[in-house]
Amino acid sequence: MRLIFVLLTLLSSLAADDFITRTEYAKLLYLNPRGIGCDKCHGSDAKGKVIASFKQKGEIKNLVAPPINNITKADFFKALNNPKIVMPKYSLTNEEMESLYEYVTKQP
C-alpha cells in the first residue's frame, strides 16, 4: 500500500506543469530529438558548422549545415518537413517544432 502511495505521488509530480520548463524541453529536443541531435550539424549555438570536408576533382569542398538561429519560422518548419534535404527526418509535433524554433532563435 505504501509503495502505491509513493508511486502515485511520483507520477503526480511528473505530470505537474512545472516539472520541466519549455526552454529545458526545447534544449533536450535540440540535443537529441529522435536519435541524433540538431547540434551535431548546426552547432551548439545553432549558427551552423562544417559537417565534413572532402576532395572533389582535386578541390577541397565542405559540407556545411546552415545556421538556423536567424531564419523565419516558415523556413524553419519547411526545412523540418522537407523530404528532399539531407537532414534526418524527425517525427516532431507542431508543439515540438515551435519549442525548437523558439530555442534556436534565442541562442546568444
Ligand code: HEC
Second form
Amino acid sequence: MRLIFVLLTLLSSLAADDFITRTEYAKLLYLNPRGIGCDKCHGSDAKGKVIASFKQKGEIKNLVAPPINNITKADFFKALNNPKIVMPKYSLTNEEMESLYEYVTKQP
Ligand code: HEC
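Next block, the form predicted together with heme C (HEC), ref. the form predicted alone:
What follows is the entire complex, opening with the chain shown before.
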C-alpha cells in the first residue's frame, strides 16, 4: 500500500513535469485512487457494471455501479465528495477529481 502511494506521488510529480501525459496520469489514478480502483466497480471503460448478483425473495437482484462517463462535472464531484451507500469515500484533491472527470468522460 505504501509503495503504491510512493509510486503515485512520484508519478504525479512526474506528471507535473510532463514525463507522462495527463491521460496516463489520470488512468493511473482511476486504477489506483489510494483505495480500491474505480475500475473494479465502474469498469475499465467507466460505463458501469454489475458488481454482484444475489437472490432476494426468490428474485435475482443485481448490485450495479452506474456508468460515470456521461454525467455532469457537478454530479461527478458531488458523488465523490458524498458517496451514497456502496461506494467508498476517497480523499481526492480537486485536481485529482478534475483529472478523473476528464479521463472518464473521454472514454470511447
Ligand atoms: C466498491 C465499488 C465502487 C468503487 C470502488 C467506486 N465506485 Fe463509484 N459508485 C459505486 C456505486 C454502487 C454507485 C451508486 C451510488 C452508491 O450506491 O453508492 C457509485 C456512484 C458513483 C458516481 C455517481 C454516479 C451518478 O450517476 O451520479 C460517481 C461519479 C462515481 N461513482 C465515481 C467513482 C470514481 C471516480 C471512483 C474511483 C475514485 C469510484 N466511483 C469508485 C460503486 C463504486
